[in-house]
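Below, in C-alpha cells: the form predicted alone, a single chain.
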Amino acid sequence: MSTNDQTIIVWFRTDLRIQDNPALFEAAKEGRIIPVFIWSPEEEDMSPGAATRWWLHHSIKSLTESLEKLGTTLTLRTGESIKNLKKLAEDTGATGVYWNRRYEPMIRKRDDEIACQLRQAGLTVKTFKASLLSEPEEIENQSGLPFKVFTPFWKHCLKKLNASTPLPAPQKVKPPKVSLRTTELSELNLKPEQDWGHSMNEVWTPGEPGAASALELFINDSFNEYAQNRNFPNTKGTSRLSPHLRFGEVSPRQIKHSLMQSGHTHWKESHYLSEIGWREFGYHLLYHFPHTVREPLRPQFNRFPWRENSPQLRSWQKGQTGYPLVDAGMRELWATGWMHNRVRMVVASFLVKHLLIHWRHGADWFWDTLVDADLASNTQGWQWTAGSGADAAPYFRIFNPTTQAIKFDPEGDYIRKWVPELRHVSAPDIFEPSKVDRGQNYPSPIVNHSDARDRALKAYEKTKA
C-alpha cells in the first residue's frame, strides 16, 4: 500500500464487487477510499425494471457487507451524479473520483460529461476496463469498421486475448476522516410493494459471495457437458451467472481465468466461452449504434408491418397462449425473474413471428421481468430474433413451438413445472396444442402455427421491396 494519504473517491455502478475492481483496486493504492453507489435512474438509457431492481437491493446490501469487513462504508446517494461526486469531494477533500467504464449510449456522454466537469473543479478522473474482456473501441474488422457478424467478431476478440489474472481485492481499506450522511437503503424502494421478489428469494443469491458459488458449481457440475445440455431447460446445463454479470458481480476475466485454471484443455474454443463472446459482440453493436436500442438496424425492417394487438400482447405476457412451451417460459420469467436461453428464443420469435407484434414490445416485457436485464444483450436478442439486427435468424427461420418442445423437453417436465394445468398429460400429447384437454382450465392456441407462419413470410417481404 502507499503511504499516500489521499482520499478518492470510488464510484460503483454496474460493478458491485471487490474483486478483480480495478477501480477499486488502484484507489486503494492511493490511501483512504470513499465507495459510493448513486441511485439515479433518470440518467440511465433507460431506467431499471422492477426485476433488475429487485437484485439491486440485494446486491447493494450485499456490497456493503463486503466493504465493511474491509474497513470502510458504502455510502449511498440518490439524485444528479455530478453533483453528489461534486459534494462527496468538497466535504471530504477527496482529490479524485475512479470509476469502471460503461458503454450505453447515454450513460457514455454522462460519464464524459461529469469527467469533463470533475476535471475542470481539479479533481484526479481515472476510468478502467472491467466488464469487457475487450472494449468496442479494442475490435475492429480490416477495413477498420465495426464487425457485424459474431464468428469473424469472436475469432477477432480470441487472437487478443490475454492471460491476464484477475485482480484481489485490497485487503483493507482507509475510511474517509470524516463521517458522511448516507441514504438507507429501503429509501431507494427497490424492492417490489406487491411480493413479487418471493420466489425469486428462492431461486437466486445476489451479490458477490453467490456469483463465486454459482460459477465454482458451474465449473465443477456443468461445464464439461454445457455444449450438450444447455438447450435443455429442465436440466442444470447452464451456469445461471447471467445477472451476476448484469451487476458486475463477477467479471468476464475471472470467468476466463476461472475456465482456464479448470484443468479443462479446450476451454477457449467451448461454446461456454462463445456465449460470453456474444455478451461482448452485444456491446459492440450498441457501441457502434446506439440508436438499436429502439430503431432496426437494417433500416429496410422500417418497411414491415407489425400488428398492435393488446389482448394477444397479454396473453404471451401471461403465458396464456394456448401453447405449453410458450406459456411455460413466460410463467417461469413472471416467477423466477429468468427464462432459459432456448426457451427465450422460442417465446420471442412467437411473439414477432406468429403473432407479428413488434419486438420493442418483447423487449420492454423482459427488461421489466428479467433480473439480467441488460440493455446490450437485450437489444441484440430481440433484433437477431426480429431478423432486423446483425447476424441476424433468417427471416425463414420460424420455431415451430410444438416441434420444439418435443426436441428440447421430451418428456414434458418442464411444461408440467410452469404450466400445473397440464400437470396430469403425458408426453406427447403435452405438446400438441390440439390435443390438450381444454377442461383443464387451459387455454386455447391464439393463432394457429401454419397459418402463422404463412402470414410472416408474407409480411417479411416487404423488407425486401
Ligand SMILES: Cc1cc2nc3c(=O)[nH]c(=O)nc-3n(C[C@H](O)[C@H](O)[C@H](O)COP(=O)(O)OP(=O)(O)OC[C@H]3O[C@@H](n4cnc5c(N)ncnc54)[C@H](O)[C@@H]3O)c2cc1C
Given for the second form:
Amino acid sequence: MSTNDQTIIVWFRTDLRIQDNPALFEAAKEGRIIPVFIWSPEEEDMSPGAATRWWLHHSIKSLTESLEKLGTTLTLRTGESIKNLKKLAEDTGATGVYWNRRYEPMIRKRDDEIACQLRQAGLTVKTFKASLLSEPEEIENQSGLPFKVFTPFWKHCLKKLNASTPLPAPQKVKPPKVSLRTTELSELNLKPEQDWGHSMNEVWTPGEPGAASALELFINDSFNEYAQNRNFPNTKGTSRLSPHLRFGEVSPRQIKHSLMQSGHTHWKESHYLSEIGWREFGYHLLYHFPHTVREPLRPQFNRFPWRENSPQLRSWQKGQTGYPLVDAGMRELWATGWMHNRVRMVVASFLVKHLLIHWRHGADWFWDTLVDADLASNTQGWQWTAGSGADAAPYFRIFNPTTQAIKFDPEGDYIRKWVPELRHVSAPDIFEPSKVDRGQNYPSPIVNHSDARDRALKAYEKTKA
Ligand SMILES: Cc1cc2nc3c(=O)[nH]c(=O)nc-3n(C[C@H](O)[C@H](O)[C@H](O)COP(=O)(O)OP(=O)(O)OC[C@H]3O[C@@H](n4cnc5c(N)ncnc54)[C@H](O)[C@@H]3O)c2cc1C
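Now that the form predicted alone has been shown, please provide the structure of the form predicted in complex with the ligand.
Complete assembly follows, chain above in first position.
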C-alpha cells in the first residue's frame, strides 16, 4: 500500500509532456518524484540525426519549464541509462522507477534488461502505454499472427478503440528531499554546428504547448477538409503534428479525444484518424519484423540490383535532380526538417526507381534531416515506396514526377517557393524539366523519365527470378 511519501524516478524518453503522461501521473500519486532525461544515443537503434537533436534540445527546454511550474526540476544526465538510474536511486532513496514504453528493437531489449536489474536491486518498476492507441502485442489477426495489410489491421484496431480519456497533468508534484546535480542542456551539444536551426525556428515550436496549439489549429481550421486537401503540398491541409508525436509532446489518445470533442460526427472513420493508424501500423510492423529496419520484408527484394551512384545520390540530397517537384521537396526538407507526405512519396520513389539507389540511403538521409525521423514510420515509408514492405506500393507503379507535380501542385506555387531559380517560370512550363529555362543555373534532369522507368522495370524482373 502506498504511503504517499515514496520517491519515484520518472524516466522521460519519447514522452516529453506532462499531460496524459501515465508514468508521471502514477508516480505523482506515490509522493515525491524525480523526473530524469538521460541522453544515451549509443543505446538507440540508430543514433538520433541532426534535425531530431535540434528538436530534442528545444523540447527538453520546454519540458523543464513545464515541470518547474509543477514544482520540480528535470534532472539531465548523459551516459549509460542503467548506471544513471541506479545512482539516482541510491542518491535519493527512490523506491521505484516508472516509464512509458517504447517499441524499437534495441530499446525494448535494453529496457527489459534495465527493468530486470532494477528489480534485482529491490526497486519497483512500472511501465505504461503512452504513445500508441494499441500496442503491437494487443493486436493480432484471426490466426494469432501479426497483420501485414493495413486495412484489416486498422479495422481491428478501431474495434478495440476504447473511450479512455487523456490524463490531466499532476496538479503539483513534490520534489525529492535531496538536491540533485544536473547536466546543463548545452552540454548535450544537441544544437547543430551550422546555422540550420535558424530556418527551423521560424517554422516550428517544439514542446508540449507548441503541440497543443498545432492540434487546436488543425482541428479548427483544417480537419474538415483534410481528405480533400491532404495531398496538396502548398496548402496547410495536414496537421504537421509528426515531430510533436515523435517526441511525445502530444499523445495519440489526446488527438483521438480532440477529434471526438470537436463535434465532427464521423471522426472515427475519418481519413485523419486512419493516418494515425498508419503510424500505429508502422510500430506493429517494427515490433514484429524488427529486421526490416535494414532488410526487406519481402526476401525476393534481396535480389534487387541496386546501383551505387554517389554523385546522383548527392544531387538528390541537395535538390539538384532537375525534376522541379523532387528538388522542391528535398530543399523544403533541408530548410525546415519536414516534407509533405505526397512529396516524400515522390522523392522516395525517384531515388529507388529512377535512380535505382537503395532505399537505405534514402532512409539514412531522412533520418538525419527530418525533425519527425521515427524508426517505425521511416522504415515503413521507405519499404512501402520500394515495394519491399508490408502492404507496399507495387514496385512496377512508378510515379512520374512531372504528372505528380501537375496533379498536386497545379499552379506550381510549391515549386516556386522552394526552387528560387524557377520563380520566373509559370505553370505548365514549370512542371516539364525539358521546357524549363535553365538560364538561372537550374540543372538539367539527371535521368530521362522514360529511360529510367524502363530500366526500373527491368531491374524489378530480377526479384521475380
Ligand atoms: C519515405 C517516407 C518516409 C517517412 N518517414 C517518416 C518519419 O520518419 N516520421 C514520420 O512521422 N512519418 C514519416 N512518414 C510518413 C508521413 O510522411 C508523415 O508522417 C507526414 O508527412 C507528417 O505530416 P503531418 O503531421 O502533417 O501528417 P498528417 O497528414 O497530419 O497525419 C497525422 C499524423 O499521422 C501520422 N502519419 C500520417 N501519414 C503517415 C504515414 N504514411 N505513415 C506513418 N504515419 C503517418 C503522423 O504521425 C502524422 O503526424 C514517411 C513517409 C514516407 C513516404
